[in-house]
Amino acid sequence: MSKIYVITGAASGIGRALVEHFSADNIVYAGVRRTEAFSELERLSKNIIPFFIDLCNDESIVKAAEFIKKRTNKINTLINAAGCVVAGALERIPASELRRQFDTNVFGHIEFTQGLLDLLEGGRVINISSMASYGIFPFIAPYCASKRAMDILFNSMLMETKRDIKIISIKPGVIATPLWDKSIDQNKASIRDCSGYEAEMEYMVKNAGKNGREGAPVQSVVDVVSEADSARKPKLTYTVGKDAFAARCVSKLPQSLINGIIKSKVKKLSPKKPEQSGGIN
């Protein structure tokens, strides 16, 4: 029997791959922030029903939930896959960008899930988190913090709720998706205006490009999400990739030791200051 899925971030990357996978035999409500993506999604399958949602806009979130509730009285699985990355040196990132990070990756998903809870009785919520939830990766701290906050808040919902809902966190490592190129494009201002951190920003941009080309295939995430969705007793957390498993292990070390390791690696990126000559002239 076919099921009903709701998936955000459906225009590209992991969200798009999940829509394609689950729409083969099920009805999928596919949430996107660009309405021009509607026709492309509809061409993929008659089982895909696109809807507009801007996770930074309360009115949009409410309307998206109402759109779905008018068309179905049951959701088997909600997959919160939309997300963005705010990058740069934290001392230079505007507070407005930090708010955008948390609105997109945390608060928007919480609000959207709250709006659909009545339809999720007996179902499950699957959140696409990240290995970044396990620690602080330099110069993408807002992203790391947002993913950690997402995990904590949804786990609290799981502990508190009297509803029969399973909530699952999927933590992928580096995955080859358009997110990397998008993150560089969306953070141009922060990267450009990061005086004193030029070497670090240059490395970050190069590494993002490499991740987009050489990361693990999106299918690896689809496979794990499918496993979590079909499991009778799913785990609370699934890691995807050896790098995500390594991040999970490293996170158990003392924070001071983790900081020392990371700072030593970052220090190697900084250009060495010219040595001053000593002695008396």
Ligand SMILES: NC(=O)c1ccc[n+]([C@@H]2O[C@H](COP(=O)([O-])OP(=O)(O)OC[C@H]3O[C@@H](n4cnc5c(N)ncnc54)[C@H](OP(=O)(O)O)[C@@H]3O)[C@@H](O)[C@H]2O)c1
The other form holds:
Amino acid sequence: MSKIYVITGAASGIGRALVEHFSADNIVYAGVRRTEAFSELERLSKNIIPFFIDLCNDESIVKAAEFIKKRTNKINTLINAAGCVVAGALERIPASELRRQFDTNVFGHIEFTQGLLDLLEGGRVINISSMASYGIFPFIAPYCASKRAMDILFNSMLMETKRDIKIISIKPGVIATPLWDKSIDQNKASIRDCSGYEAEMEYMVKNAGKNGREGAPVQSVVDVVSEADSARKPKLTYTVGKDAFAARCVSKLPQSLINGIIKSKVKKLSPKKPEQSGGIN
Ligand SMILES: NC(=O)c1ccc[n+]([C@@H]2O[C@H](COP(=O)([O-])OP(=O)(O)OC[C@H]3O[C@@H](n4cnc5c(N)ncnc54)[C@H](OP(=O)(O)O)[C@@H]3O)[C@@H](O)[C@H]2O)c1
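Alright, leaving the form predicted alone aside, put up the form predicted together with the ligand.
Let us now look at the entire complex, which starts with that chain.
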């Protein structure tokens, strides 16, 4: 029997792949914030009902929930897939950017989910978190913290709720999507204003390009989300990829050891100072 899905971040990458997958046999309300994406999804299938949502804008979130509530009284699965990355050296990232990170990846999803909870009775919320939630990656600290906060808040909602609802966290490793190019484009100012961290920023930019090209296919996330969506007793957390599993294992080490490993890796990125290389005295 056909089910009802609500998926944010439907314009591209993982969200878009999930919309395509689930709309083959189900009705999918697909959340986007760009007009071009809206009409593209509308043309794709009559099972896709696009709606506008900007997770940084309260009014837009309320309107999006109202739009859905006017059209259905039941949602089987809400997939919170929208997201962005705020990156750079934490010493320099403006507070406004930290707020944008948390508005998009945390508060927006909480507010939208709250607005739809009555329709989700007996259903599931599947959050596209990240291996970043394990908190071991430098220079994308706002992103890591936002994914961790998302996991903590939604898990608390699950512990507290008297509703019949399942809440699941999906933690992918590196996936080839436009997120990586956007992470460079949207953080240009922080990357430019980085004196003292030039080598680290250079590495970050190169690595983002590589990840966007060579990451795992979006289908690997679609497969795990499908499994979590159909399992009678889903797990609380699913990792996607060996890198995400490794991040999970590393996160269990003592924090001082993790810091030591990461610091030594970061140190290798910086050019050696003359005295370290045994040169000029
Ligand atoms: N790619 C990876 O390696 C990876 C790994 C782990 C987790 N994830 C997570 O997977 C999710 C999907 O990301 P993706 O990799 O598929 O990247 P993506 O293609 O950039 O998708 C992110 C989507 O979120 C939307 N979005 C961003 N800010 C928004 C806002 N304020 N309001 C509403 N929508 C907004 C974007 O819309 P626009 O097109 O308008 O920008 C885009 O459609 C994200 O939560 C990301 O953190 C990705």
